[in-house]
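One chain follows as structure tokens, the form predicted alone.
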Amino acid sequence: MIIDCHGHFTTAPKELGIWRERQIAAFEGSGARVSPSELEIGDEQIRTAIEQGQLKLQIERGTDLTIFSPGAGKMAHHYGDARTSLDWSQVSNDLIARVCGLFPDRFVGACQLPQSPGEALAESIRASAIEVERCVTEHGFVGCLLNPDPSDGFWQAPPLTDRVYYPLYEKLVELDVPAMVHVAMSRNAAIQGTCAHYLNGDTSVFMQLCQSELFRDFPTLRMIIPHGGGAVPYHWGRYRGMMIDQGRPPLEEALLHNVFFDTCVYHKRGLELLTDIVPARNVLFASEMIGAVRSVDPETGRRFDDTKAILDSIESIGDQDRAAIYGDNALRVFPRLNAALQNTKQQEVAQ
């Protein structure tokens, strides 16, 4: 089974965006709320969006299952207050649950968290722990997106290793659910979103983890750093050297039991570097398809986000490592996937 660990509902029906615009405008205008019940999206709208989008590409590219979450850039945690973020997260997560319900053999959910910047951060992290539990227990979700910068481009939050995040980590460990570290939009004009802010976030969080004792406190906590780890594989020697200079344990010992990287790297030499530098057991297949880059690469004739085609062309990856990257690692890092797949099989047999 080929499991894509990184997909977003970037093709959601337009009604979702309209509801969000109304929510933001109402709160900014007068502090008013727009009820989640006012969002109306029919099952056929969801089916059309998925069948003409992500499902179509799954079939064309030969992948089997996607861990599916709300659009990352649209999380936009800086808008409104804690209630704004909670309502938006629940609306977004419930829509993902509907996708998974309509296509249970193709999509399994990962949730957005109701994070907020500034003084509301601590409260929002406690709310995030509650939302993770709701999504896991009620919807069968297997992971979550954790934003290290809910100020959306201004980096006003403490590092993810700060104790303010511990209530969330305690819940993730209890539920045996990993977090994918993923920033949202950038409202800083100096930092473009998908090609600067995203990769800055990946790189910055890896450094935060290098400098911390987080995994001593949470030895079973797992984090996925997407987009190939940002600058991390390219500067692997810098990180290793820094750890030695500071008298810390070797990089592999300190982080690689808990930290994983995905393959959202859109050129062959980049993926060759990732799979050469990072042990295969720490690499998860992903494409983030219909995401940040949607065009066709004129050099290959394929879309840039067709990462399976790129990986298939890398001959240096052995059969065992390829199997690990394509699916075995995801089943280990997202252990609730096994139960989700088993439930789907039982439903198919019952039908």
The other form holds:
There are 2 protein chains.
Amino acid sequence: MIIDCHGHFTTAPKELGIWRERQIAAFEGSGARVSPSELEIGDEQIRTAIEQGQLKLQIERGTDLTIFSPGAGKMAHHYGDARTSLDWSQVSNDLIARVCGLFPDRFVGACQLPQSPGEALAESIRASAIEVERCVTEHGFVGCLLNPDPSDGFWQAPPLTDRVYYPLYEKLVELDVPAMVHVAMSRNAAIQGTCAHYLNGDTSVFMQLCQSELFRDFPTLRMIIPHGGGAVPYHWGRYRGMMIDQGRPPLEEALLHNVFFDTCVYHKRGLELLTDIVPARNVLFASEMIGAVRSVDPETGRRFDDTKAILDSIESIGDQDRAAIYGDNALRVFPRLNAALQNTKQQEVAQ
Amino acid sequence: MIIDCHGHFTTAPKELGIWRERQIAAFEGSGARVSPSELEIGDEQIRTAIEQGQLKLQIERGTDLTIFSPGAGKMAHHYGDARTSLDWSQVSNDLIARVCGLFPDRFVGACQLPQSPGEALAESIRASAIEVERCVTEHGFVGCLLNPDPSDGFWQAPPLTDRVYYPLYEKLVELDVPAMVHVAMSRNAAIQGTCAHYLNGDTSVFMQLCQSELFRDFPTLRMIIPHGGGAVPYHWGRYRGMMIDQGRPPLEEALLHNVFFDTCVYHKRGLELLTDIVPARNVLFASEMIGAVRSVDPETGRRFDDTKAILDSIESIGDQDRAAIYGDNALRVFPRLNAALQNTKQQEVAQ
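Next, report the structure of the form predicted together with a further copy of the same chain; the form predicted alone has already been given.
The complete assembly is shown below, putting the previous chain first.
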């Protein structure tokens, strides 16, 4: 089974975006709230969006299952207040749950968290613990997206290793659910979103983890750093050296029991480096589809985000490592996936 | 001739740091100024610092010449006001000039700029144009360090492609001097300096350049993105795809006449990727010494920043490409190097 651990509902019906725009305008106008119940999207709309989008690509590429979350850029946690963020998260997550309900053997959910920047941060982290529990217990979700910069491009929050995040980590450990560390949009004119802020977020958080004892406090907490780990594997020597300089243990010992990279790197040379440098048990297949880059690579004739085809072409990956990267690791890092897949099978048998 | 385009005077005599601390304290206390003339460092101190530091490593590693600049992290442009930044830049640059005067066949200068964040930005860019001219015409410097984030970790400035920077670019073009794009320290607790902010700065600025027409306005302006280009070569497919998505020309056409990467990547696999992906004419040898990582790599028995030894071990680099990377490119990107080397030779002959 080939599991893509990083897909977003970037093709959601336009009603979702319209509701969000109304929500933001209402808050900015008078602090008013737009009720989540005012969003109406029919099953047929969802079905069409998925069948013409992510499902079509899954079938074309031969991948089986996607861990599916709301559009990451659109999380945009800086808008409004804690309530704005909670409503928007619930609307987004409930829509993901409907996708997973309509295509139970193809999509399993990961939720957006109702984070907020500034003074609302601590409160928003407690609310995030509640929302992740709701999504896991009520919707069968298996993961979440954790934004290290809810200011959306100005990095106003403390590092993810700060104790303000501990209530969330306690809940993640209790539920046995990992977090994918994923920034949202950038509203900073100096830092573009998908090709700068995303990668910078990955790099910054890896370094936060290098400098902390977070995993001593939470030995079973697991984090996925997406986009191939930002700049990290390319600069692996820099991080290894910095750990020695600082008298810290090797990366393998300090981080690699808890930190995983996905394969959202859109060329063969990059994926060769990733799979050569990072132990296979720490690499999870992902395509980020439909996402950051949508065009076809004229050099290969395939879409840039068709990481499956690129990985298939890398002969140096052995069979066992390939099985780990394509699915076995995801089943270990997202242990609730097993239960979700069992449920689906039982329902299919019963039908 | 092997030219290291990226070295910093991180081993400067302690008097420099003490003067800087006094300068900051005086400004923060009462807005007072500490005169640059109050800094006293003897030639013998400089000689010792260099002979036991950078020169020793040059000789050990078989490199000939370093383009030498003040410690990048210590530029710390957020402190004080425009005058603070100007005094500190002049003190730092004049010290580099003394190093170059004492070791004229080993070090050629690149200057720090008197940048300031916030409202002082535009004024500080005009002051930077004046300072770079002073350093080039009076000290024989051949380049400068341009900080894209003078707020030191919070990215408050517009992108480097903004017109506020044009007075500096006009001067750089007039002088035929390139800029190395290099952030300073990070005072943001979420973003460590050498292993996060540095790489993020590289990545962010490359993407700024991808989105702009800066090089249409300044066809001969040249920028070096250090630290192997941050995350960029590892994610080369992402940038290629993004350019196609946005209907922009290929990277080679839009950027690679003007943008260069250095080789400050501290492991073989990373440098293999860099030299394989980026055309050899866009790669400049550098070690960042003595710098970000100081320890010895237990896997190689050499210091992590001994990029010369790593590059020597990469057999796939052909002779012509190797000559380009080790020195020919630097002579082209820093055309004033030729004049500086001629001067040195003439002086040696005259003596």
